[in-house]
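Shown here is one chain on its own, the form predicted alone, set out as structure tokens.
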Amino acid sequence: MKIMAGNSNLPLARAIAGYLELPLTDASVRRFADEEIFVEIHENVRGEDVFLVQSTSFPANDHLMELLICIDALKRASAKRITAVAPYFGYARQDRKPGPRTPISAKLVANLITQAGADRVLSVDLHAGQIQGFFDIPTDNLYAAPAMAADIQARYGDQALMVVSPDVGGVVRARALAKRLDNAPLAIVDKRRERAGESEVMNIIGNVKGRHCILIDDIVDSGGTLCNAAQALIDAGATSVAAYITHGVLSGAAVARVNKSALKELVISDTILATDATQNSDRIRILSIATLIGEAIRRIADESSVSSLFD
């Protein structure tokens, strides 16, 4: 087994390799003067089971091309099996046709990864479960919920907790976390989105008065929905609000928005490399899931059960 990394999230790749007690494969992923990507693998991978760690986060197109070219390089180097480990799967929010003449970009990206030569895909908290079906190769979708539940119990276990979904679509994810927190009660934020990137909180479904609320979601991008939801919960009588989000995209002024919000803290995983602004914020904490991904990789290599990780 070998672990190889692109440039999108080297600290996570190193942490995964450290957990598995393996060195990262010696390879270079660099640019020509015109920004074309060039990949060169400096050690033998013939007949090896290779796990390529590369999130397709910002800049999404560059990191996606890195992933595809790395897969092609491994394929042409006669690797026995190539697993694309994309902790954050970009373009996942375009998983259906919301209107006429719009693309299903998640399916296109799935096709690109498959055609490039990947034999398997491993990701964390896909935005929509059906994306697994977009691939014609085995695809494992890991869940950050166990790590988040353990962190919540350690920090807030002595308080009256309530798990909150920031929208109706996230109820299944919120319910799964609530079950891990000794069947904590559940509330839902009912919001109306007029256009992409903007949201208006309309109502809180559930009694949050006197509760410490835990907002749970898979992606925080602009942070508008999250901050509006936190303020609505405080206005409805919540004692405090913390948010646990798997993928901290945090584009534009998102970090500044979080710093000024009613959130006690925002906890994100390290599926996406944190910016300096994110690391310097006293409201944002990073929870590593390198152990989870590393254990999943070990089980895939050993041909043992991955789903039992979440029992």
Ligand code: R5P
Given for the second form:
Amino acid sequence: MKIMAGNSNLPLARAIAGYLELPLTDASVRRFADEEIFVEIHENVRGEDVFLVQSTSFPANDHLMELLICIDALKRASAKRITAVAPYFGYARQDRKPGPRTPISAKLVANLITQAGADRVLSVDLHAGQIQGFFDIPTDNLYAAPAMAADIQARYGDQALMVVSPDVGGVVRARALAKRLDNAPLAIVDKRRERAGESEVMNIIGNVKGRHCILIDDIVDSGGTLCNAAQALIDAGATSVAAYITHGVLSGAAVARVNKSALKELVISDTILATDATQNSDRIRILSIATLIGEAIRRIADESSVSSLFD
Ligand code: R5P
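Got the form predicted alone; any chance of the form predicted together with ligand R5P too?
The next block holds the full complex; its first chain is the one shown before.
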């Protein structure tokens, strides 16, 4: 087995390789003067089971292109099997047509990865479970929830908890986390615009008064959804609000928004390489899931069960 990495998240790739007690495959992923990507693998991979770690995070298009070109290089170097390990699978929010004449980019990206020559895909908390079906190759979707639940138990286990979904679409994910937290009660933030032109009203479904709320989501991007939900929960009488979110996209002014928000803390995983602003924020903590990904890779290579990681 070999672990190779693109440039999107080298610390995570190194941590995964460390868990598996393997060196990272000697390869360089460089740019020509015009920013075209050039990949060179400096060791033999013929007949190898290769796991290529590359999140399609910011800059999304560059990192996606790196992923595709690395797959092509591995294929032409006669790797036996190539698994695209994209801990953060970008473009996933474009998973249906929200209006006429719009693309389904998640499907297009799935096609690109498959056409480039990947044999399998491994990702974490896909935005929607059905994106698995966009790939016509085996795709494993891992969940950060067990690691989050353990952290929540350790930090907040002695408090009256309430798991909260920041929108109606995230209820299944929130319910799954609540189940892991001894069936903690569940609340939902329901955003509504009563009339066109009026601002959104945040209705809380569930009584959060006196509760320590745990907001759970797959992505924090601008931070708008999260920070507005945290404020609405405090306004509804929650004692405090912490958030556990798998993919810290945190674009633009998101970190500044989180720093000024009603959140006690935001916990993100390391599927996306943290920016300096994220690392320097005393409101944001990073929970590594390198061990989870490493163990899933080991099981895929050994052909043993991956789903039993979540029993
Ligand atoms: C939406 O369906 C996702 O689960 C997240 O809630 C959303 O992507 C967060 O975006 P933002 O941080 O920009 O509000």
